[in-house]
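In structure tokens, one chain follows: the form predicted on its own.
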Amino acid sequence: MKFAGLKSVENAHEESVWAVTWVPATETRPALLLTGSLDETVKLWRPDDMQLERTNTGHCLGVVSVAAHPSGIIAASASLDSFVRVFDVDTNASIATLEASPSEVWQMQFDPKGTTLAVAGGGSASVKLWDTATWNLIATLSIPRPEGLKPTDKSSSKKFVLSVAWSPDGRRIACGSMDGTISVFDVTRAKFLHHLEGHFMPVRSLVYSPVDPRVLFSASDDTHVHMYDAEGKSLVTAMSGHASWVLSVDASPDGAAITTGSSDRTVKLWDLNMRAAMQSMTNHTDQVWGVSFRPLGGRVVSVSDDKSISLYEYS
């Protein structure tokens, strides 16, 4: 398995780019990327030859997350400004605003039938969950305050949500914490059932294999990956390689590698056989936020603070 380089776009966006996600295809037109910056828009672009497609405004502070539902046809933006814009991919037609606050957001993710939309809910502790069909909040997984601790305890700020998953089969969600506690939930009962350990530093990216439900891994800033059995509440297997924080990490659809960024400016490629990193790119300037793959694959992309979006060639 390798990467190869297809191309880059510098100066994508006016300031640091901080997520990116594919938008499936739909019967009218092919997947696009979307892409979310500082710089408070959202671009959408055509994978082929890069071509910037779309420019949405809407938000007051930087766009933190970005989220496509399985469909193609709506995809959300998240930004510091405690929103969640929900818009038609084709149009950019507002669709729903769905207010996070007193917390910020952070990642979200729709589920795989698209039922559902996981917003990472920063300094609530917790997790909200969102009808797509309604856009009515239908569930808040919070995460247990550890035993013995009072309420005034300044716990919480320890369990601020970064990251969230979905499981393949949509019946676990995961999230990440900026004290490196990873914390799983059965969606259904909405019910918290345990913790991952390992982390000891802000857990910034979480994905499960999508081939695998019991499979999850996780991007920290302790420089690490990790790969968990997260029914059986296992750390299967640690990986280094990245000489700083680990940012962002992503699945390959048939579920035999990783890709990670990190703010050591590299975007790597995991075999999950060999348990190490095969590849590093080293084509960003500045530390990468985001990485994804293809849900088709043959394709990665990469975005970073040094304003640029790369594409890779998966093989």
Contents of the next structure:
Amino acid sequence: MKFAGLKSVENAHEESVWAVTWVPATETRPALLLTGSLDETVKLWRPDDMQLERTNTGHCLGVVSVAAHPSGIIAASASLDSFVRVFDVDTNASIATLEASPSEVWQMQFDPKGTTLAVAGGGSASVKLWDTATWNLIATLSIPRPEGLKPTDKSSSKKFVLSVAWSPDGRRIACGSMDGTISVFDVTRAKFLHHLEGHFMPVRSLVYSPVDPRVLFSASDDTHVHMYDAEGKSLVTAMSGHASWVLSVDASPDGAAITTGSSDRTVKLWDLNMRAAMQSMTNHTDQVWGVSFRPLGGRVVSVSDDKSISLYEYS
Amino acid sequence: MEDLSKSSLNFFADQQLCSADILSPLEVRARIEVSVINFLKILNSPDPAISDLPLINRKSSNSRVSQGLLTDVSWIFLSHSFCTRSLTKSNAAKAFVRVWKVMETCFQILSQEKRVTQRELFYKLLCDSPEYFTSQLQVNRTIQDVIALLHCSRFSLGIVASSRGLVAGRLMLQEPNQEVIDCSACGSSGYSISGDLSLLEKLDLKTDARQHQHLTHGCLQHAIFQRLTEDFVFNQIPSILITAKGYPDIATRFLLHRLNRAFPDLPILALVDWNPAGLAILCTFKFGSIGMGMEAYRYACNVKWLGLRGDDVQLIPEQSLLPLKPRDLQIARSLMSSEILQENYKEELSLMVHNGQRAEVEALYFHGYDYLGKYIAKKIVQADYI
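Having seen the form predicted on its own, the form predicted together with the partner chain:
Shown next: the complete complex, the earlier chain at its head.
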């Protein structure tokens, strides 16, 4: 397996690009790319020639996360002003605006069926679940406070939730916190199940394996990428190779590889059989905030603090 | 005028007519409840079965024509032939479930006393039942299925069309308890026609154009509408301009129909492109459509064809004449076979097909930006419309 660089767009945004996601193809158009940036805009790109389709404005602070509904028809963008905007991808018509308290909106992901949107709740130490048909808040999955601590105890803020991931069967949600713990919840019963230990620094990105609903990958500031058995609560392996914080991780649809982006400016391709990094792409000149595999495979995109977007072929 | 067209001088055509009733939310909910009860009754009976859904057939085989006798309005309507949606046919099972899902959602919407657009309904259904709904077209078709099942209008189900049409010109509109809106002072985009039919029904309409002889309503393409509105054509030729921005929606047709009833002496003229699609748009305003056949017939108006017609083609420069596309020919064929299309329209259509060319109204700008206004004025004065 390997990456081959395809295309790069310099100055895709006016500031650092922090978030990227693929928007699945619909019956009327092929897959698109959605990027969100510190410059407060969300941009829509045609991935074949990296042509800009549209720029959405309206957020008041930097865009921290973008997520696409599995149907490819709607998408959501979240910004530091703690608003989540849900919009129609093709027309940019606003569908809903979800509001939360300051610093309580971070990463988001739609569940594989598209009926729920999970939003990592930052300082609220919880994950909020929104119903996509009515846009009502249906559940708040809270991380339980550690034993013996008072509610006002400052250490509870270490459970600041940055990242969130749905298991492919939609039954589990995992979220990563600033203190390195990963919490796994049972979605149908809206119950906390257990913590996954191993990291001691912020877990900025999580992704379940698309082929095995028990396997979870995590990317942490401690420069390691962990592979967990999320049901059995055990760490399968810790992979090292990055020189600095690992900011983003994504799994390939064929289940054979993962890719990571790091503040050491590289994008690495990891082989899951060998459990080691196979290749390192160095075309970014600053931290790589987001990496993403195309849902049907074959392509990977990375975005960086250097304001550029890079497209690679994965084979 | 009103009474004449309501009186059944259509002899027995009325008995064949299958119409969608305009009902209150309570009545529609009652109809939905009745459908559910019937379904459950058959399921629960000693000889249980999953009943099929009987839908009024929306094909041309079930369409009939009502020729106006003492009125000059003809329309297309649907008769009582049924087709069924069945759970037991393997590839149609999802369509069957979709009808129930849409009924469920409409029931909820009506209970909450809200209204949604077709697009909003699509978002809800997409997120609520992703395995059954994947595109807007599916949702639209299913809505028509529900209309064909319950025999109630789309608006009664709580579904509002998004506003698409625009109106400008010598017209004063007043919504109940609101300010009077002067449509000649609305800027180049005119007054946006709301999709809310109950609002349109309550509008008070006035025009100051009684003294003038040649007041008209014009049905136009959007770009032409904007151009003519910017040039204040309706001040030179006292008129009201309407556009549906393409294929006419129910709200625009409803407003046109109301204008026709309110000002019966004003002829309605259409300016469309010289191609089968343009004629199709004119015919929809004039006769209604089969697709929404249970509702559309109500809003038929006697629209006359001002242009572009065969004689105008000589005014179009060579380079603006484009070849007809296969889709155009398809539309032409289905129009030709329609029994409601009058002879002179069929002649124009055969000329179109024979020459194999089409032209847009905008091609007339070749002769200068004010040419269009003069062209329209001349035609009106000469009463050159069919």
